[in-house]
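Next comes just one chain, in structure tokens: the form predicted on its own.
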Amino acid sequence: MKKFEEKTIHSERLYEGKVINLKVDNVSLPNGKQSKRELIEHPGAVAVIALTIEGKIIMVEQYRKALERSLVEIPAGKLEPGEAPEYTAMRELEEETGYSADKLEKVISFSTSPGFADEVVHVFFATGLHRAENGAVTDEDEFVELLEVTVEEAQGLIDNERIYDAKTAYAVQWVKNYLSDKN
């Protein structure tokens, strides 16, 4: 048995959705007792740190119903079945921003909320940006506004809580480090 492992005794799927599934697992704890775990299953996602030649970060502003407000974020989206994260990253960058990239490199992957969800976000760094032939082609239920911000402006958006999600806050810090290493 792995350290602190919880063995699933029974699992019940309560909801199957377009983006997430919800299940409740009855588990056996390391001390022999039992407990319930409410879990969200998510296919995973990508996020793209897209940096212009001028050193501006490409971001989008969009409404987030869960928080009942608009946020400024780096481009991101969920993995489709059988889709490689690199492909998803290029697709989401183009769909949300109208940009494509000559070069894409993986930065990191991380769990977003390991206490209740299995979602993993794969973060990529995109350079050699140019306008895609089709421009931005968002999903029919997706409304975004394109922004190009400096690191200083991005920090201001964090301070004002317009950037409020972990992946984007991480991206801003990553770009700060990247740009300081280049100088």
The other form holds:
2 protein chains.
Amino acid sequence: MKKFEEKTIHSERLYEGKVINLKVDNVSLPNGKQSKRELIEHPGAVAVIALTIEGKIIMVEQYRKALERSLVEIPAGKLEPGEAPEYTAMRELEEETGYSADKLEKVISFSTSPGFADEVVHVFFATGLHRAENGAVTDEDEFVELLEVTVEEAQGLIDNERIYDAKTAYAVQWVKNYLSDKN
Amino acid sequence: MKKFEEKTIHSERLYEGKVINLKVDNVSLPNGKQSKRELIEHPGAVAVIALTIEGKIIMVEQYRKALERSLVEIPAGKLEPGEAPEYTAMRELEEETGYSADKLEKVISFSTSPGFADEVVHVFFATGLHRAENGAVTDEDEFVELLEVTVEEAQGLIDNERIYDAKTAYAVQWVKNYLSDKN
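Having seen the form predicted on its own, I'd like the form predicted in complex with a further copy of the same chain now, please.
Now the complete complex, all chains and molecules, led by this one.
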């Protein structure tokens, strides 16, 4: 899977941050010409499609500074170094929603912005939900509100753009297919 | 939709690039504490779910430097300043695949990485495909290969991770629902 490979001639890391790094690579293209690639390094993340026994999807509303507004999203969080994605998924679900899951299955992994970032989101499907002992315990700089929505309600949130991110849009389509395959 | 708003105390743009900018904002949180947000500015993009009369999805394979490998994706491209997303969608479809579409409908817009980037992808559904007069004419630093796949074949490409990005994963789920609603 190295078709049309762009070989790195020179790479410079211009910023190392708390969450992301920025590097600029000079690359040699398949036709021998050169170009510049501006690239973001990100630790990766998990996201959880948590479905209640009534067929409702667990979502959280939170402020997203990048978009200067709040979004309704499926629970998600960054991978900590050395943490297995399954573990992060269980932890984030519990911290953000107060739910634990008896069963966690891998759905898919995908790159969010392959044009400029290496961020990969690992998506899991959580069922057998029950209230966790400790309830929701978010990070000290994290403020979230819990919602439980049917696929139809989720479609309404998409229509008015309160749901407005790729992983949650994916999740709603995935659940629609999941429920229709089941019936 | 300003719930849990994070007010900007100070914003500094640390890098202005060809495609992305990096800024770091100091913000005041709902509890009065302060935090830092590392944010990427991106012009936004379009993506096209182009479906042939035989029910095949048009895809392109291209190298993605951020991931150091090639991916199979639905046709997509960055918004040019002042260009309407519909126009960009038609242009990118034609340039990358050599197909024109008689009909273009808006499917959804979504943020790809709301945690750190303002990039929004506008997704369109293109039908009534026919070979464009000029064929595919990609940018001089762009190398792509055309594929036409059924939903089942797309699922195979997801399983072996040749399809590995959020917008294409979304597109495959969306087409699956679209075809099942139609039947």
